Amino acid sequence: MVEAFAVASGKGGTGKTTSTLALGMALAEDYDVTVIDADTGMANLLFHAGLDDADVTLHDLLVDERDAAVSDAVYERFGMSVVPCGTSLAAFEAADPGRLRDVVAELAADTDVLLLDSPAALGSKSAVLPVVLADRIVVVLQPTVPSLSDGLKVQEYAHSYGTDTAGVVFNRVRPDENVDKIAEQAGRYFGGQTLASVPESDAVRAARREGKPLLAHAPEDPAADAFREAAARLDVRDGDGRDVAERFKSAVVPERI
């Protein structure tokens, strides 16, 4: 079985990468999980997963004449298979985002759940491709009307390419914020359910400084509990790995942004 989720937001600062790794660790209790940093322009998942010294990254798999095998960029961390992306501007410029299709297709053949940490904005082919490749999106929002609006733009784009919405995670929620009111609005406009409301937590920043996902750094933190709740509500669908791999390989690279 395999299902691919793009974790998306529409803006920076929502905690998308934190959410991707937290969901990945929680889902890894029951599934084989592969996490891919598909934000080839502004990658930072490697810092959250203690892989800032990784020798081979996604960038090395997206060049015309690559020397590395896909398996060379896969690192076993925290119960997951993690594919980090580099931070070099030169490597980003040399990368062909269309090659992400073949990389994801190969990884799909040997996992249960693929989580694509997607770019925040939809300004380029490299930014929109993860959303197009995924079966469904998980939208990470803050409980504000502007964040809701940004997330809706991502959903609209995803739906135009046949990618459904699995649900919404409200992240970095402060005690003084009325998340119930925003969640009610989200329920009217977003597909899927509200997966969780994750409280703002100092443990998230401490986890990044330590180079660990939140659930590894502070497994008893209320934010960690909320991410586990989100993962438990995420209904992972059964799909044939070979069929999914073929779909990825034949996916159309968007010409319009």
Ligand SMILES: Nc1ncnc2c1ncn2[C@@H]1O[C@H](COP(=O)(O)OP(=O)(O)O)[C@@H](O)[C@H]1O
Contents of the next structure:
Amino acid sequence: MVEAFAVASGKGGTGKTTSTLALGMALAEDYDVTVIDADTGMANLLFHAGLDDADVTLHDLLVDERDAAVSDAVYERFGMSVVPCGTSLAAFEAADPGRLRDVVAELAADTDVLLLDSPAALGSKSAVLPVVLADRIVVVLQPTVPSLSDGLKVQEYAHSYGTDTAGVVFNRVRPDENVDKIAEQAGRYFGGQTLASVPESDAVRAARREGKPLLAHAPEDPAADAFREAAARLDVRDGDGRDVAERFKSAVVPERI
Amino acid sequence: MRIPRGELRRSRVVDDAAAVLRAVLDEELTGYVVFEPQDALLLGETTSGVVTFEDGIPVLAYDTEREVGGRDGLEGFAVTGPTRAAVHAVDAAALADAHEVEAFRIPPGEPARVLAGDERLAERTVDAAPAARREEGRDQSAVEAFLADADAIEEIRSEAREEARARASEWGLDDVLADDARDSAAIEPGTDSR
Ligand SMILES: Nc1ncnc2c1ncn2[C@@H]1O[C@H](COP(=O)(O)OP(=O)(O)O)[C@@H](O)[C@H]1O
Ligand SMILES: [Mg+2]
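Show the form predicted in complex with the ligand, please, the one above being the form predicted alone.
Full assembly next; the chain just shown is listed first.
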């Protein structure tokens, strides 16, 4: 295990899930990558990865008396190990968020890079856990005031738990927008670096409809290029695998909310 | 700027502009509101400004003292504290000409944000706006202005820090707080080194 990243934004619809899978595929060129849909309340990674009909999902690993093994919820797709989450509200309610720690610890043991697609909210324990568990966050922003403001909040939450910022991805940037100035200003408040400016692109929506990550559906698209650039800038840190597993073990009080 | 005189609906002093903007949004006012910040009066300054609305959604802002419109105009009468708000209704057709003045137009969420510092209301307003108007929220100069205001940003950050800390204890996550977050005294406003 090298490093765990939470892909976060604080606000919905900025492109976290799109980014998680795009960064995952790009990083998979060099690393063993595991992607987890940790947005357990509003899971949608499964739709982006063609896993709508996945039998066992993260939800099945978060219940009290589970009979599924962690590996049952891991699907090899697009060169990555993908752990989707189900969309049933009942399953979400039955899930114990504290168990995410154990699942993540187990998955961390034999992968290089872990990407946690994180919830848009900060209002519950299950919503902040991905940010608590990760080593660093990647903040996905749109160049708008509400998105920047929510991104700042998520970053403060992360920092409160000792989770640093790896960098910022500006997503859904319009052709008439010049994010250079915004990125430079934002750089004063956000840690890490500006990883990329990803254009608004029809290919992204088409990929989602196809149930494929952008880099699989339209690898030549400028948005795909931008995500590859972001992945290249992400200086994945060499960590001691054992340390990480240990840290996950001691990380979260396994208590129900 | 010429705004056709409307029919006065009500005029009262409110504690903060958000209440008026919310009411106007809910009643889908087409017309304008004249704001007169009361604290400015006490300081011997006359400050007043107008925001026009179409179906409850802000369209134009104009600082009637400095005679500046648009976002800069809005900032001219963004004074915290009580403000007199006079709500006027105008015929939509009568407002159409005034609303053509591009330079005075503002993104729909701006009055809530600038006059009241109410991000939630700003978002609600944007959500309620017609699709074409929602795009205006992506006014790059508004984003740049937001990011240029280091004090406002620090306020967002320190509020979020406090919230994070308070909730950590609610959720039993105290133990995993970073040392400097647990010890609130160690947090210095303005720290952005991490
Ligand atoms: N760069 C982009 N260009 C166009 N559409 C995008 C882009 N990024 C995301 N989207 C679309 O925006 C919507 C939200 O994206 P998603 O990744 O699901 O966001 P989140 O996980 O943050 O809620 C999806 O319909 C997605 O296809
Ligand atoms: Mg998502």
